[in-house]
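Let's start with one chain on its own, the form predicted alone, as structure tokens.
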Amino acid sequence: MNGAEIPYQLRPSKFIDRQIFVELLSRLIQVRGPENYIYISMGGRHLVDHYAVYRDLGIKAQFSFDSDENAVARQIFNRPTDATLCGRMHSSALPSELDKIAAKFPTRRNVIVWLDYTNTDRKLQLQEAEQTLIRLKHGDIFRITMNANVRHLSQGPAGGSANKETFRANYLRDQIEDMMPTTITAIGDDDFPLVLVKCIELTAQKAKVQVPHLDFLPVLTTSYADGQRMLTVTCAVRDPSQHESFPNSHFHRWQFASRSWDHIDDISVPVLSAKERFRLDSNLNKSAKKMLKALKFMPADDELSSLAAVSNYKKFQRFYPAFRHVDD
């Protein structure tokens, strides 16, 4: 079973990541008006994110695409409203098609674009990101998800961790060439998400050279591992010559707002039963150590890991999925 087939109740970190993204959008676009935005993404078979931005933000102008004809047919069946359009298209065609997509919603002035990748064709993905960025404008939002599973990098010959880390860096550089900063010479076991962030930052810098009047500002960066480790970076597009500040001056008060390109929120939460959640929620105002003591067992392999799990649950508690049986 691949990641796309795993039920959401078994992927709490992915669910939380999507919910934080929706909250991010609410903070970014509320002043400009959700009715002025088109939401564009690779929605998958069930258009889960399209439902979320329609239900929580009221964005009706939506476009989803996939290169598989049957997947598009399924999207059409599952679309949240008749205003949601679905088309067969490869992600590489998106930059050149953005104007045509926008023309389908002539009263909307801005776009939210999410390139959601799962495979490891990273050079093509970064190139597509660059070509998309240069076609955006003030008030637009760009989001990219990439596979950050270090096991997908060749581990190299035996001979110590230093050799392995250097081999990984060289392997990635051979794969993505000038899309990787020259300062990266080694990739440790836990370094890959940050390495990919640096590659995305370099991609944004390359885009800015072509559209110098625009700034691409990181506003949310998350990583999670419900199976494979993934990295997601979201940027706001700003034209400093505009009178309107985007994001607005209050945005950085938000708990998850990126302070820099290097700021990554690692979403790692335990899988909990409803009874376990209730016990933690009733002790939410206490320290992680006291919350763990209230459970009377360890939700992870050892005490240190359990403390980290409880701390992360406390941080992301209001986004944690609560699935119920339909007969409840």
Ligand SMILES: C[S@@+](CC[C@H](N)C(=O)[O-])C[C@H]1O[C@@H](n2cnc3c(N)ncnc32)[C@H](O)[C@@H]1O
The other form holds:
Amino acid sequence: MNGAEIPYQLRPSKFIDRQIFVELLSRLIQVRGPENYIYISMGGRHLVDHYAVYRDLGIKAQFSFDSDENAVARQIFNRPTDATLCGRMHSSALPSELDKIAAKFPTRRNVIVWLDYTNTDRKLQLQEAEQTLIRLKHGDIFRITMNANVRHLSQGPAGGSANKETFRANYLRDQIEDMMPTTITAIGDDDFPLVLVKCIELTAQKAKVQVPHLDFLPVLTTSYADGQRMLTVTCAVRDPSQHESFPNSHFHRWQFASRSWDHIDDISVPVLSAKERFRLDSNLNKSAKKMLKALKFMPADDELSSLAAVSNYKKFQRFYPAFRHVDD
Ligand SMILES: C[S@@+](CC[C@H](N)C(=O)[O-])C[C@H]1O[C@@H](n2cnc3c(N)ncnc32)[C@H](O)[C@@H]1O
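Switching forms now, from the form predicted alone to the form predicted together with the ligand, please provide the structure.
The next block holds the full complex; its first chain is the one shown before.
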């Protein structure tokens, strides 16, 4: 069973990540008018993200693409409204297709683009990101998800951890070449998400050289590991010569707003039953220690990791997926 097959009860982090993204969008675009935006992403067969932006933000102008023909047929079946357009396309075609997609929604000024990758074609993905970024404009939003599973960097040679870390960095450099900053010479067990952030930052810098009038500002960076570890960076596109400041001046008060490229929110929540959640929810204003005590068992391997699990639950509680029967 691959990640996409696992039900959300068993992978709450991806669900939470998407919900935080929708809240980010509301922070960024509510004042500008969601009706000015086209939402473009690889929505997968159920278009869960398209439903979320339609339901929570009212964005009807939507485009979804997928390289798999049957996935597109399923998207067409599942689309939230008949205004959602779905097409068979590989992401490498997106940059050159952006104008045509925008022309299908002539009254919209801006786009939100999410490249939700799952595989490890990192060089191609970063090149596609660069080619997409240079076609964006003030008020647009760009999001990219990449696989950050350190195991994909191969196990490396036997021997000390220093050897392994250097091997991984060399392996990644061979894979993505000039899309990797030269300062990265070792990748430790937990470093891969931050290394990918640095690669995405470099990609944004390369894009800026081509469109110097634009700034690509990181606004939300998250990582989670429901199955594979994933890394997602979202950037706001700003043209400082415009009168409007984007994001607006209140944005940085938002709990998850990125303050710099290096700031990653790790979404690492425990898998809980409804009964366990209710107990934690009724103790939510207490310290993590007291919340853990209220549970009367360890939700993780030991006390330290259980405390971390409860603290994380507290941080992401309002986004945690709740499942109800349709008849409830
Ligand atoms: C992770 S799923 C999308 C999930 C969805 N965005 C959500 O929030 O639930 C990724 C989808 O994109 C497709 N896909 C992956 N890489 C692609 C690429 N490079 N070009 C086009 N489609 C791709 C896959 O077939 C899959 O259906």
